[in-house]
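Given as structure tokens, the chain that follows is alone and in the form predicted alone.
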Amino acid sequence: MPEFTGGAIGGDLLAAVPFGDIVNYITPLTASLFVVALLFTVFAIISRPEKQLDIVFGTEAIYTKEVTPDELRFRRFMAVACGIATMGAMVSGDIFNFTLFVSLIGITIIGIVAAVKNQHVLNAAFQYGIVAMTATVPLFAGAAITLATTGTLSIWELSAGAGVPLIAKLLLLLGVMGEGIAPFYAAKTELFRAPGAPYVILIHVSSLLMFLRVVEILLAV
């Protein structure tokens, strides 16, 4: 097994775990990730959800959205299960399982909105549905590109120099932008305006740290 050097990135490594050629390590900066993302999915399972108020601007009229208790369970259900992808994410240490925990964050940020009747925000949920199952096309191209030129996927072998294409890297960042990074982001703009957080707050965090740990592995390998 070659020597660990994507340590420059993400710090000294900690730990690793090698199951095969494929080994799980953990840095300073995954550590941080993922005890974050532990955080915020402690705080969704323990939290009670908001409860929004809409003003009428010119009237004195308040409309109280409340959270029913079929609704709240079924997204404490997605909000925990997308902090479960979003630490394997950050953990994770071979490009495929990346982008497998990332094509399932996007599909939990879906479900997270999905029981609420409200239909700005299924609407938005449906537009940024299409363009997360389309950013899964070049996500997971990147990972056979890779694959298929360095004959591993292992994130421990690649940062020994085994020269990822310059295009396979474009295209995990583009697969990851399209799950929930700028400029794609805006399309989850209305997401915001369900109600029920922290689990909508998940939302975010799961996509800050998705950018965070794919900009860790591409100077990485």
Given for the second form:
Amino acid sequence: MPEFTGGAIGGDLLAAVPFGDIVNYITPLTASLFVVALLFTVFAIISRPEKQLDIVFGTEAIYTKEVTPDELRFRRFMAVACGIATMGAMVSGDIFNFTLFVSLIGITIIGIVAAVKNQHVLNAAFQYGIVAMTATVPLFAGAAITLATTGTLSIWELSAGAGVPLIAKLLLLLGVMGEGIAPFYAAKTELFRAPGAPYVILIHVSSLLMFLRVVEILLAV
Amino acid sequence: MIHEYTIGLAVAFTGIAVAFLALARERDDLHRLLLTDLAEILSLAVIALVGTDLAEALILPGLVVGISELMALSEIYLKKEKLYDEPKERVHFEVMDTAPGILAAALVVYGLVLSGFSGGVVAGLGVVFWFLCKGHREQFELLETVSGYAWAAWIGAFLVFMFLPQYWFFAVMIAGSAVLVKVMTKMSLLGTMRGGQNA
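Output the structure of the form predicted together with its partner chain; the preceding block shows the form predicted alone.
Below, the chain from earlier opens the complete complex, with every other chain and molecule after it.
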């Protein structure tokens, strides 16, 4: 097994769990990302959903958006699933597993708001889902090209200087962008119309964390 | 001479470019949903181009992710467009009253002969056909249970591989039949998808 050389970005190696040539490793960076994901998952489990208030303009009427127990249960489950997928993506030592976890985050993000009966939210979730689904194409393509050119998917092995082609890195980055972050913010802001604060926050946290992780991976390989 | 992999990659990426172009031009939501599936299949093609055993192992999770995203999005589409109502008058031919038993049995038996993954698909088709013709009310939970047991048997077989390698043939048999049942139940879930409270 080659020496670990990805430490320049993530800090010193704290622990490594080898499964054949796939090594799940923990550095201060991935450890702290993992802890943040864990923390927010715990928040999602223990907290109660907020109730948004809508004020009708020009009157004194105020609507409260209720979250029914059924909806609550489903959304909490999806939020926890999203947290677990994020934690998996944070410590995965295998590029393909990472892409799978990232696409799982994409699915669960849609799931968090799918039970909301609001036309705007459903529309946004659908559009976001289309983007997330097409984003799996560059994600998997990036992983597949990495495998074809270097013969391995292990980040540990790749960090020894296997020479991942630039196009594979770009595809991976593009895929992660599609699954969760910046350019598609418009759709995501609409998702936030869904009531229930701790759950929608997980949408944000997971995409931020996976962006941080993909930067670490791209700099390491 | 250009390497075969490069040619394959060029073809696949041309396909991806076409799919994405179509996605960008399409305005109808349902058609866009169908086009994303096209793009998804092309990503599987890119994985398949690697052409090793590992690629085969990677296609399966890729396919599962694709199908689950497609199913989730279809559910959202149904909700978004408020298409809750089950149709009262379904497609109905006389052959659907007489054939299911024989055809489903034949497909399931042939699936058992094939065994493993492809056998599961064939047997699953038989079960899909059965549910399509006979209705599906109570079978949903049964399918979930069967699928769960098949999964447990599959994991059990893997544990045998790891800890008692001398009984590998026994484990191969268990894993083969469990995968068959698992794929079969997955396929037949599609046969039960018609909206309603179970979907």
